[in-house]
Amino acid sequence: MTRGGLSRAGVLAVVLAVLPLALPQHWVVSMLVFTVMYAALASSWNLIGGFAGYPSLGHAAFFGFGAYTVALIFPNTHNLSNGLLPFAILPGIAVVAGLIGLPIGAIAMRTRADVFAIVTITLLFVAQTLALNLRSLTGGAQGAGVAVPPFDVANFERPFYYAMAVLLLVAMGAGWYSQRSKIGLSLAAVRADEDKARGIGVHVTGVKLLAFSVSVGITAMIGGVWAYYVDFVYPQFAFDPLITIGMVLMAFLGGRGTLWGPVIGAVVLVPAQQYLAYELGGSQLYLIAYALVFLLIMRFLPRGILPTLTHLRRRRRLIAAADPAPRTAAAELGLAHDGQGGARV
């Protein structure tokens, strides 16, 4: 921990703590809510796809996993008489979808690359399937309603923000464990070259594993925020595939593999989504803009706006230090002094 690290940790906690109360109008609340929510899907899948580098596209499969177990315990037929009870079981979700994790990634980590990504993108599809399949647990197409939150009218995103936000800080937090620790190392050398990595001992499979079930644990106490939030969950929305590729995007966008990266592409664009969809929602357009977006990124920002900058930082230091102390405009024309007061070409 540098005092550095710390400043920058309070800071964000203080800014998190802060907004609301700033901004206290429903509708900026509400998109606080859900760039915070964003912001913390990122970086939880940062865990996986950008410190292992296994790319999955099938952790929306655990977000709407999160969401109908919130429904399930506390349907709309339920009288919540403490709001705060469905954020009270949140661990709980977050065990039980790690532990299913443990097989599905220890099957699907068999792959790697592009084919991981394919076999991970199979999970949401198999997951959708069986929520409009078992009527008799979800509601099938019809979908099933969850208890309403006893919060006060002129404050009612707010519990929900703060929810939010304390999951973000825990994404963030196993992110910054996986940068300082030798579990993140191990990572670190799994993404470099997992061949190499298992010939000089590391526990690849174990690793991953655990990158894996930790970053779906994240995701699914996530969802279960969002279903209390939106109070009724479909399965198309649920395990709605632009969940993923919204994550994914925004890991992308701000840099995988670092630590803030999630964050900053979550502040760009999910505001920017939300005004795009308000405008263009009608026709979907905005899914071509998220598209556009996207192509920009692998086009002019490969690594992403944190690597990129850091690049150039980096870069503009090694060009000041190599470069010798400022020359007068004589020494630029080429002149010496002579030591007699003259000069000599």
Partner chain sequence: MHTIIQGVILGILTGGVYALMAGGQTLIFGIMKVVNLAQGAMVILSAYLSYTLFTSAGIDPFLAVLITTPAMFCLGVAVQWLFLRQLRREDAAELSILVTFAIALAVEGVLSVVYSTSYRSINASYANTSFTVGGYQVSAVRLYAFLLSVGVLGLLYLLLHRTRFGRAVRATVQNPEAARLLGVEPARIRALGFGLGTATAAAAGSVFGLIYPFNAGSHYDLISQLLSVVVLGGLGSLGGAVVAGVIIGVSSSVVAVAWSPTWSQFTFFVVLLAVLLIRPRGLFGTVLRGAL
Contents of the next structure:
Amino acid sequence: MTRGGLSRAGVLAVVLAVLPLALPQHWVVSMLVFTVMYAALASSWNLIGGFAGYPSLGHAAFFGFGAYTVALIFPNTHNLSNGLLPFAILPGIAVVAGLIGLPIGAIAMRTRADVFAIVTITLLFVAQTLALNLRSLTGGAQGAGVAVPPFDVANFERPFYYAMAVLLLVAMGAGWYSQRSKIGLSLAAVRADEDKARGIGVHVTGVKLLAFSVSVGITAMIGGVWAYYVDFVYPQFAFDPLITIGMVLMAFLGGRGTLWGPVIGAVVLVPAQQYLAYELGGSQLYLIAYALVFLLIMRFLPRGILPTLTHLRRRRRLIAAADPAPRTAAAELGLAHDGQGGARV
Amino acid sequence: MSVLLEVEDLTKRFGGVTAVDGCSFTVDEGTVTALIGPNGSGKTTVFNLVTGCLPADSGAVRFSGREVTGMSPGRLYQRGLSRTFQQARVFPELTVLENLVVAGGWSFAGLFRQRVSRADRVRAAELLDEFRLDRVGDLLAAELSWGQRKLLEFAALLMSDPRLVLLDEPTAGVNPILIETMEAHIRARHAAGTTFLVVEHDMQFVMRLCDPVIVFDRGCPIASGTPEHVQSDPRVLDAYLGE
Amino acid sequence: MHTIIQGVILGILTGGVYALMAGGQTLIFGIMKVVNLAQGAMVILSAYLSYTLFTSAGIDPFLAVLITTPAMFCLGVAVQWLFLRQLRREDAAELSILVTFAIALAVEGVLSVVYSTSYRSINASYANTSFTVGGYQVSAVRLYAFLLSVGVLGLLYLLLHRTRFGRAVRATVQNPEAARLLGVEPARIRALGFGLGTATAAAAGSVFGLIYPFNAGSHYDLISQLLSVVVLGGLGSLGGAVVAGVIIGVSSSVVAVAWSPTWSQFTFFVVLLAVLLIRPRGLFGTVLRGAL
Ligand SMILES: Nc1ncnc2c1ncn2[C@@H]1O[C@H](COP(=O)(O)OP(=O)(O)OP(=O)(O)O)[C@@H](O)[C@H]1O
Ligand SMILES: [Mg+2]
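Having seen the form predicted alone, I'd like the form predicted together with its partner chain now, please.
To see the whole picture, the full complex is given below, headed by that same chain.
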């Protein structure tokens, strides 16, 4: 890791650790839980949607899978002697979700990114329908209660907050690792030109499946923590298209395919969203607000915040450096003036 | 001289258009073979069939004695058969150096190694030097000119130490100085033992560099031989001038 | 056996409506390579428009088509012009999916604010009429809906194959660059094409409201159902969408009568997966592997 990267990671970890201690009010910590949750969701979505350029619209299916798994293993009739037990099964949930993701990813990613979006969004609705109709297992539309956490009321949110924070670090860690290994290089090639990448021996299928399966595994763990926190799961909230669009939106706002973009997106949007929900009440209005924000971003900031900044900085540096050294170097090579110059700046 | 690539009775139709029509030819090891022919005569399609980018309707491809019909482009690449595209295809958001490294052909386990390791750097540095791309190594490929991208695409596939390289119009849209550079690189690599099959419209380039020359018309070869022989063949003139 | 045949009849009639809804979607894909996730929301929006015209002005939904279709055409053109036109080319296909999804959510939000979330249905006087043909029940509403769908699809076919505009559209689909050289402006064609696709959603929406109760969230069900039809037919193939609409209509309605309506939902997904496994290009689509 570069020194800059290491210190940024350290700062993030410290900030995450002290935030709920510095701002202990319940409503603040509860907002922090959701902010960190969406940062983690957006970061894990980014593994496949950003780095690989396969925009999944079905991640909420895996979120709901994790949520229902926790609800079914620890139903509200269950008396939790140890409140940390539900957190302990999260890695198991991740593995199962990742394995389920393999065949789905294999089918969905065979052809093109648009087919992938089609399959994943259909998956979301199928999962929701399953949760509604397998009544004996899921309780159908009545939902399913989760065991009550035996945590101290004064700091009730803290365990959930820290669990989400750890998952955020896991998601960002996965992103960071992929970027500094050949996984990230392969994913970037896939994103730019998949056929060409295949043609030069990149393990396209393997690396896509790896990214997809890790991504949905982390998403499922987040769903598990969420279910335990909100204490009751309904099909329409566990498998909510709004969760899908939420993570996509945040990754886009901050900059997909960057490590910090999804976090920035979540930090900007989740408090705004909570404020809107508080001010406007009904979720219909914030549905509209969400959609409008998304449309505005796509209209005016399609690259997202971070890539736009990077792009500006890079361009400024190129312009500054262009006089005179590289130009003469290029001319010497006979490269600069061959007509169809291609810099896409 | 042994036969490195053998194409036998290859056919490909797109709807009503028969782009490649019962085409057979061979490429001998150690040659720079040219594939010329009028626009739309099926040269690029032959490349697509040989490298597995498109499935053939019928026919067979043999590479260094082995049947490779229908093999995936990635497998063929790893076996030493690689190609460039008429519209150069590089990864615009990777740096020039990374464009080389990504073409290095590593195993699945290699995915978990460092993005650009020191060994990668050493290996790529030779090619960057050879192609005089070392000064732009850290630029994004998107920031290169068209001609530089063509060079980069060529240089990158050399990372796999190919035995046979198919070049689709290496000089199209490239300035005269760079055409000479391209020619020099092909010669150097040829001298080092790589075999080439080159599609090209620039006849002077072909006559200087290639032997033998295969002339294509309407999806199959109509003549082949030395440049002089082909030039004096009346059928070739007909193909270019006639309908 | 009797119930199965009854199911098949029902399925063919419903399939026609699916074909109409999906026809617009596949048209939009063909022209602009946009997977339009807002198609379902547009259907629901025009179902609400018909509902309002029916309850407040007493206009029959089949007549309301004459009002909703042009209105939705304009909406479609506006949406394309405002939100899809400027997407950068390299990732337009990818981003447009998200943009249209956001549009769907915005429409859903507006509808649930205006009409609340309770279910509505359009109860025309003939809503419960049915004919008996050879011992089989044929509901009048569904029959009319089917006929309307066939009619609109027929018009669409004529528009694409017998008019200058249609030729320009097809030229743009095959080769935008060449079309531009021939004086066709692809940007205009795209906007009009999106409008046209949305207009078919409008026609379908009016009859959708007659057949099914709906609320603002109903478009979610439509998204996956329409996508299955479109993928089965082959992305971009109008004829394929018609055949696929009927196939899926029949199979889901047979599943509904033979097992249970809840599982008929899954017919769509099973069909979708099967198609992607066996024949990813769909029944009539072409596969492109980017070999240039
Ligand atoms: N993917 C495709 N779909 C349909 N037709 C195609 C396709 N690829 C090529 N063709 C057609 O096949 C014929 C041969 O094309 P090809 O590109 O192989 O010619 P070429 O010899 O490379 O021409 P040029 O010198 O212009 O590059 C042409 O008529 C072309 O229109
Ligand atoms: Mg060609």
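Positions refer to the first chain, counted from 1. Keep in mind it's a predicted model, so treat the numbers as computed, not measured. Note that the rigid core is defined as the largest set of C-alphas that superpose within 1.5 Å between two forms.
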item: Large Cα shift (2 Å or above) at H26 between these two forms, core-fitted; value: no
